[in-house]
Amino acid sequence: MSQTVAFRTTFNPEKLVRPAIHQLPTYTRDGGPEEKPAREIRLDWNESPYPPSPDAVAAITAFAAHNRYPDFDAWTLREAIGRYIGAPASRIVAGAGLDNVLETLIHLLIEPGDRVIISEPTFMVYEWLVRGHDGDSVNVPLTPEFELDAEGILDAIDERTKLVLICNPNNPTGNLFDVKAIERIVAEAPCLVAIDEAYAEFAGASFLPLMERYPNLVILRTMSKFAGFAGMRVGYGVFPDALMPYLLRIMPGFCNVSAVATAAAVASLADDEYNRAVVARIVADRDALADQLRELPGVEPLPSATNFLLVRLPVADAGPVQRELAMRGIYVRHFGNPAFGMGDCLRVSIGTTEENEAFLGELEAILGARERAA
């Protein structure tokens, strides 16, 4: 067979895929034990333990027009979001979850060699999205106390820097950053600054008002956490007016949000009383669990403004504890990268009262057994 014929007939997918993609890890949920436990309590992905508003559930049940496309520009959804946050619908971009909105933002900005500044430990999807678009992810680490290094971030900005990404409250640490540090970055950065406020409803704080003063600020939000929409996939961003003409050129048709998810989201956003009650309950349960964890010898839950806790354990490596919990049907997260300074920590989402009690009981039993064996 000649080289020409071989070239025409040989399919090599590795040559088709962009080189940057070959280097990316796979984003997966931590696997459970080989033998499935009798019960499974998922406290590992920061989902709400409660269903969406009854109004949202009713809207899903009543929806029948699955044969029709939603609004092409998702205007009905964008208007509902605008009413909820007090922002013009014309400055809002929605998406199938916040990851989708982040992807639209990166697609708007990043060419090969462009730089995005992040501060680890933070939401790992940021780095993967940037690298997947052939950009350079520049890490200006958080301080040992998990605070932003505003001076370091500003010093790291150069002519190739397009974006600074800040998660506030931060995931996986759970803390709110210093307001003055964030405002200084927004005020002095010559590039775009995007603040991921996925947990804003639990924190009771937002930098939305700063958008009136600074033309380089983007606010990113999701309905996955506070509204129980993790399975419905509805996220959104509020962008500067000057960027909207460009965003409209690349915004996916229908904003990638289905018609039924739109109906549910509109109904949910109008049911503020229900959503506030759920948030208050989760916050109360979070604080109660933190108090109970402090009663365990050597256990320290860190301050949280989210629907999860980062918990320090009296061990050098919390990985074995995480795996033992999984064997008992309790799934939590462990971030073992030594650079993150969280090797002795577990991240646990706030579940129902019964789920929190199950986690607490199993953790106490595991730590007690380790102490007796030492």
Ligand SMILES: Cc1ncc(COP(=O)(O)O)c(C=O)c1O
Second form
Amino acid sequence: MSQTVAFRTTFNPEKLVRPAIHQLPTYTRDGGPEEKPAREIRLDWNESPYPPSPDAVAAITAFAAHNRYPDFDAWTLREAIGRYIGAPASRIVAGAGLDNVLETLIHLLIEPGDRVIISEPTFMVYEWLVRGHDGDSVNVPLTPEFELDAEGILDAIDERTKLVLICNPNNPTGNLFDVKAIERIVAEAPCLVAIDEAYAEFAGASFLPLMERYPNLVILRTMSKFAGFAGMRVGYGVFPDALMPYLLRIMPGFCNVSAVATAAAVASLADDEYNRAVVARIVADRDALADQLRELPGVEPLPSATNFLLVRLPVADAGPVQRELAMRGIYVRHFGNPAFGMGDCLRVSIGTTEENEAFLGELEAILGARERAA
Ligand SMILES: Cc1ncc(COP(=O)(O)O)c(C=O)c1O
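Please give the corresponding structure for the form predicted in complex with this ligand, as opposed to the form predicted alone shown earlier.
Expanding to the full complex; the earlier chain stays at the top.
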């Protein structure tokens, strides 16, 4: 009895949690303004401003078997994805969003001290996942032009390096990397190379065909962006055959994709016409917004192959502009880390035409007021 009491009094959550977790930052949206603005336009998380295909919405409405588990190995979903991308379902791992597939990949590979090479600025989840598994996230930064340093990446690989993670097109810079640089890394790296193609449908480019030639390539995708599925949480990876026996041992039960999300995803993937039209609309709106931004003095949108724009402003620090936009109900992202070379930039997701116009109008007003005050 007294032992139990002693045990209870020494319960210490801080001690229970692995040290690696203590070191991690908390992933949150930027704090919003204290007073909630009357109108809110979310251009900060690269979501689609459009709903999923009407077929997907109808499938969600018609779905009733919520009391039943989905297919055990998500086979129906994996087959639908396979048909969509032209790859065998047996090489596909699905997940509750690509974040979940990334987690499965890191769980598969990383023991304490193992290394993963990333190129910052890039999707921040990579670093946190690796560190959370006690791995070493090794940064070989992008060049000042936001290009991949293929030579530097290959030089950084050592015997503890398990994975090179490349985001193409890259978030948050928006650009596609040089094809030859990526192919060189895949061809010469003695480890796994994973290419995160979350924005592939907007780029119209993919390294999937390269999987035929290289046994060390993984392609990662999501339905969050092009198909308007951010809230549904459906992502996937296409893996080398040789890794599948191991992945099948750690793949989360049911791939973590709900039965209703599966029904929606199957319907959405079959409605290519709708998805393509949405992507074309977002790309056209992105290019129109870039043209309009270029007309503002000192404003320079960088080339984008995604559903967002990284925009350079004529200010040393774009943080105050981001906060001013937020007070006016327009949420965009700012990456202040000086090492990223993006302190003067904002990342803005492409919204509806009206939302883009609202962003443009408010940005013009804020920059104009700053100019007059200077
Ligand atoms: C490059 C990249 N990878 C992965 C993800 C996560 O996608 P999902 O919504 O499928 O988890 C995102 C989302 O913003 C992303 O930008």
